[in-house]
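In the block that follows, a single chain appears as structure tokens, in the form predicted on its own.
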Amino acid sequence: MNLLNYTLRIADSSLISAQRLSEWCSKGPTLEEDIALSNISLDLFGQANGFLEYASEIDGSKSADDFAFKRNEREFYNLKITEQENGHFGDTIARLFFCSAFNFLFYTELSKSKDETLSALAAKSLKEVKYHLKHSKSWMIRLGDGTEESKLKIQESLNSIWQFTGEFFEMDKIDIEISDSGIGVNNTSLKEEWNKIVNDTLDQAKLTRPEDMYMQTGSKKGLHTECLGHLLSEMQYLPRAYPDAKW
């Protein structure tokens, strides 16, 4: 049961991140960036599918589609940062950067897992996440060290999304058990390196690191912001409206 929950946490964060980014399709600030964000979204959907398929295998009674489309809000375990609305381009880039920096470190460690399936999925995901981090970091620097307006907006984005970054490094009983068994990752151990990536990027972008504040929490218990309910209502509409449809 703990392995199932652990796998769903990874899958859900990828799935919700993908769904959010997919909303940029045909709305990007430039054609090139429209394609880039759409491709990153597809990468994340692919990662989510891999982990959901493994969750299905562990569970034995539900399919990957069941997990994606037939769970309610309280049954999702994605990090709260992934469900936040896109806002303007800077908001999306800040969210993507923070998530990609964490995912890069997380998948690097998970690729060493004793669980061969998780290890393989992490290694495959890592190849894509390296690009996600490079792309979002580049935009952070361009916006921060760009015009007066772009610098102001990306700084506001950082300040707004910062409250959701604390969840990256939380460890509950499930995380500790899976980590101690050599299967999962000790998220707390990733914080120092994550800080280095973030601080280095913000220095290059001439941006100010937000001060630590109250951090949002609760996703491991299925607690979310109101953003997730709206996202799921759109994402799950067709499969719920036509449950017997074949695609």
Given for the second form:
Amino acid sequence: MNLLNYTLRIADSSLISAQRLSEWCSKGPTLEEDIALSNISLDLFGQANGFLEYASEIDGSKSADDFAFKRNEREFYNLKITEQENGHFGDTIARLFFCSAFNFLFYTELSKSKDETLSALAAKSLKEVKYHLKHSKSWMIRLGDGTEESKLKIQESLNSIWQFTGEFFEMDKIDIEISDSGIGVNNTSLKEEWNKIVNDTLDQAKLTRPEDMYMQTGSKKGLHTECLGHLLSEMQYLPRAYPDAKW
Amino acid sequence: MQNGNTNKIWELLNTVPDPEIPAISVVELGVIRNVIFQENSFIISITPTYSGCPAVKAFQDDIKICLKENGIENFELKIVYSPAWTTDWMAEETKEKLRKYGISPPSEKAICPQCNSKSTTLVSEFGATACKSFHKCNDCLEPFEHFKCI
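Can you give me the structure for the form predicted together with the partner chain, which would complement the form predicted on its own we have just seen?
Time for the whole complex; same chain goes first.
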């Protein structure tokens, strides 16, 4: 049961990030960036699918699609940062950068999991998120060390998303149990490396690291910001309206 | 074709083109990991190139059609994730096919497939498909796609 919950947490963060990023499709600031964000979204959908298929296998009765389309807001365990609205391009880049830096470290550790499926999915995802990190990091630097206006905007973006970065490193009972059994990751141990990546990037981007502040929490219990409900209403519309529809 | 000849299956699979890059087959792409005959059925293990690559679904359908057209009904497609797909599995011969098709094959530095120049510029880290980036040649000025190394 706990392994199912643990797998859903990973799957949900990928799925919700993917759905959110896909909103950029056809609306990117340039053609290249439109394609880049859509490609990253596609990678994340694929990763979500792998983890949801595994969740379905553990569960034994629900399908991957059931998990994606037939759960309500309170039954989703994605990190709150992943559901935040796209805002302007800088807002999206700041969110993508923080998430990619975390995903990179998380999958590096998860690829050593004793659980063969989780380690295989992690090793696969790792190759992709490395590229996402490279891309979002280069934009952080370009925007931060760019014009006066781009610098101002990206600094505001990172100040406002910062409160959602604390959840990356939380450990609740399930995390501790799964991590102690050699299957899951000790999120707290990733903080130092994450700080290093973030500080190094912000230095290069000539941006200021926000001061420590109140950090949002709750997603591990299914508590979310209002953004998630709106996202799900669009993502789940078709299977909810036509429950027996087949691809 | 019920006698468990896996070589014949490999031969047939080698005729199924990659849906996005028809110049090479799914076998040459390296996504067919294994074919075994077990309990009167061929088990074909497939690994995705990128997690979200839409071609994976497309070539599974193409494989089913190809095998059925050749009278093979007793098979099963299985998705495997480990080891993760890598461009290192691509043979030199396959890379040459890509180059002739106009795609710069996987290598550290993108080389122009038209004039072989090493002086090229990255235009976009993401191309028309997840597996390619977009470049331009500084010598012949042609734009081209490069198969990313992963």
